[in-house]
Amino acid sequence: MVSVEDLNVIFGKKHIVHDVSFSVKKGEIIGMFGISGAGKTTVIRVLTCQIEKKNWNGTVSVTGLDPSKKANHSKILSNIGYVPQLELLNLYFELTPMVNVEVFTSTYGMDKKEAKKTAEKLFKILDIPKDTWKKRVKKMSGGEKKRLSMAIGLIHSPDVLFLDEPTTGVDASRRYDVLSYLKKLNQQLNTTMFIITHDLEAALICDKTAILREGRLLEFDTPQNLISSLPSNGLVARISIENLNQKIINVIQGYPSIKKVLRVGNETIEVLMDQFDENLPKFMKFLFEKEYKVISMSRDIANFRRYFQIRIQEEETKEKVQTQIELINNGGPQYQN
């Protein structure tokens, strides 16, 4: 459905995307994660024909078409849908949901009766209350507007739907509802989806996750495979220690089987170690011998948020080491921890 090979995006002297490659099958949900400036939106802009070919190189295919050729742009755009971060960008608040549908489907030359039929199907899937269908959009709740925006993006039955920060502006308690609706749409319509987001919880519904940093693709795999690549297949010990401080964390980090220590609260850490089941009792004994006041301990599987945090930290550490090596090679000051 989408294929990207050795994609580079360059504006003048700025090399924004570096050698990005991935492929996406029909019906998959892809989560694109990374902090601001990671390159997520730039990659999507190439896929949606928003960047001229003179600014990028590589081999790209979207629904079987090459976006480097201008002659393909209109066909690609008719094959894809887009849901912006802000509903203001694709909804007319003074019009009703059904009139919004008429406005947007006229762009695609769709028959009005067919468009209405499709809209009603989508509204029902998305639980948009029937009593709102003929009221002005501005009277709808935030969640209803978000779902209407999704429906508009799908009204022409695109092969691929791009969603920019779909949980932005939604109450924390409702984010899972939005994600659930996206999964429901995916399952019922078999639409390929790209979710571009900072919200790491979105990985819960993704078939594949792409992690980007500074224009480079660090990982592209299932969330489960990425988590399983951690020590002991992602098993973690969550430990609360009274008066936890950096000195204690440094001592724990130095324990032989410990691979990673993450501070996740004022007095709580998550610890990853080799041979978890064998080494956990020994490690706990070590803590008691050190006379640390252990408040609680539980075992769990790391989530995608933890994997993302670890992966980004690894890249930051590599960059610091590389910078230090370059300084030494150039006769500069040595790094002091």
The other form holds:
Amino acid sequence: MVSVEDLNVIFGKKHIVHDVSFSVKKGEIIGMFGISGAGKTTVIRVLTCQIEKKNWNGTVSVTGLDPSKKANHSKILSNIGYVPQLELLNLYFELTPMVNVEVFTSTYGMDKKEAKKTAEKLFKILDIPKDTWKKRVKKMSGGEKKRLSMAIGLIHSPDVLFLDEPTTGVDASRRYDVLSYLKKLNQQLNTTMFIITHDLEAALICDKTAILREGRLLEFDTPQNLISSLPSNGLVARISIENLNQKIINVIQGYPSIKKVLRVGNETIEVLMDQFDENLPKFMKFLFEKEYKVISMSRDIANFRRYFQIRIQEEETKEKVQTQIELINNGGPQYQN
Amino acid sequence: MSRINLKNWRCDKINRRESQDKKRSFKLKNGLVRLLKQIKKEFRLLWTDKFNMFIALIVPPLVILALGLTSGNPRATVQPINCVVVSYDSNVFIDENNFTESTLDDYNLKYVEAVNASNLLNLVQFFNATEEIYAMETARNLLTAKQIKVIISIPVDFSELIEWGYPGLIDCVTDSSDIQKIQVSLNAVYDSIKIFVFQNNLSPQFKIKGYEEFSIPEGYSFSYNYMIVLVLSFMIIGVGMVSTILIVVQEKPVARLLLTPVKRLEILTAKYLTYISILIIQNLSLISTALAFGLYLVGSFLDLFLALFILGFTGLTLGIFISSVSKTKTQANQLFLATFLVLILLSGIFIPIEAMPIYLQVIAYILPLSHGSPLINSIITKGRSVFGFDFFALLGVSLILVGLSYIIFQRRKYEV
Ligand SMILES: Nc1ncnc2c1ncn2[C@@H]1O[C@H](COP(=O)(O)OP(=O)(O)O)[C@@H](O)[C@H]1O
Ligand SMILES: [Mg+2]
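What does the same protein look like in the form predicted together with its partner chain, given that the last one was the form predicted alone?
Full complex below, order starting with the chain above.
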């Protein structure tokens, strides 16, 4: 469906995306994660023909077509759907949902009746209440607008649906709704989806996840594989300690089998270690010997959020070490002088 | 004891009052500080909106400056009026009383000299009607074509009457399609007569017999017809602009629409065609209403329709142009106001275009409103064809604006 090889995006002197490669197969949900400013939207803009060829290079194919050729744009655009982050940019608020559907389907050259039938089907899957179909979009709730946006993105049965931050700006309690609707659409219509987001919960519905940091792709794999790549397949011990402080954390970090310590709450840490089952009792004994007041301990498996934190942290330390080496290298000759 | 108490009580009261006063003044001071902070914030916001400041502070003095440049120039205020002199003086004059014939023509050329000497008149051509039988026809054509404002006709007995000591007689045919200009034309002719009388030591007895050409006939309201010409062009251009200044800036979902196979060219063309069709309906209803209420129309319905159409079209191209240039709604509104102000100032209604310095004249002729009244006027009162200088000037300007709006819209940034 989508394949990207060695994508680089450069705006003037700003190198935004570095050597990104990945591919998406039919029916998959792909999540691309990264903090804001990582370059996610830029990647999607290349795929949706919004960035001029002079600003990017690499081998890109969207539904088998190359977006670097202007002649392909119209075809690519009719093969894909797009759900932007802001409804304001996507919907005519003064028109009704049905008229909105008409506006967007007409550009694909769809038959009006057929479009209406598809819309009704999608509205039903997405639980858009029937009484809102003939009212202005303005009157709909935020969640309904979002779902209408998705329906419009899917109205022409695209091969791939691109979604930019589908859960951002949605109430915390509704975020899972949006995600489950996406999963439902994926299952019922077998639609390929490419989601970019900084909301790590979205990984719940993703077949594959990509992690983008400062324009570089760190990982691209199934979330399970990524989590299993952690020490002891991602088993973690969640430990609460009274009066937890940085000093205690430093001591724990120094314990031989401990691979990673994450502070996840005021008095709570999560630790990853080699040979989890073997080392956990030894580690607990160590804590008691140190006379730290352990309140509770539970074992769990890391979720994607933990994985993401660990991976980003790792990258940051690597970078710090790198800059220190550079400093030393740069400083070295000066001392010799 | 009681005295002391009373004293204390008083002190208490005074203290309390003082502290109340203090509190009150403290409140007032706080309120003032808050107000000042709010004012400061307003100024900060204003500073971020440079265009708004430009409109508020720079444009009004510029307008006054433009007025000063145009009307402060004394040379520019005396703009000679183009005229033609047609002389019948050397024709054979038969005195009806005694049937004597006479061909005196001593004075007609002298009068022409006086016309030449007058600062208020500019002689475009002199016809001796004895030799040129179509003199009057030619002169009338010049009048229709707006090349002259008045035809001065010297009657057959002109020299005879002066010679024999009767009051002299001159016939004037003025262009009455613009009532403001009739008196100006007649004054200019009076000026030439004054010079003529002075140069030839004549007794100052002269009569001007005026004929109004293109005036509104009886049975039609003069003021109604006059007002309509003024209002129509303002209204049509204004409405055309107002209805379109927001149609591009306002439409945010175009960003998403562009991620479908639709082309920018198609989006903008659809806007043009929609508003053109509305314009056509508007024009038809306008003309019908005007005619129903007693518009005196010499020219054809079609000519008037085309005139209104081209005016409205220029208005809407200006509007769409402003809309595609503007980044926000506020900017579009401000740009509209500025443009309309300039259009009105240079429309020729407040300051005659001929009286403007040449560079302003050029701008005035490029701007559409200066063509409005003359175009409509020439059709309504003179029955001329719509296809003249004004029409093609408007067409040219609007087509350039259409072209520019397409180029700008093509480059307009849309991001989802
Ligand atoms: N057209 C552009 N010109 C210059 N810089 C840009 C342009 N578009 C995006 N950027 C920069 O690229 C970086 C990544 O932006 P973006 O892809 O929007 O990040 P994300 O979607 O991950 O939040 C940002 O630092 C942004 O300033
Ligand atoms: Mg983004």
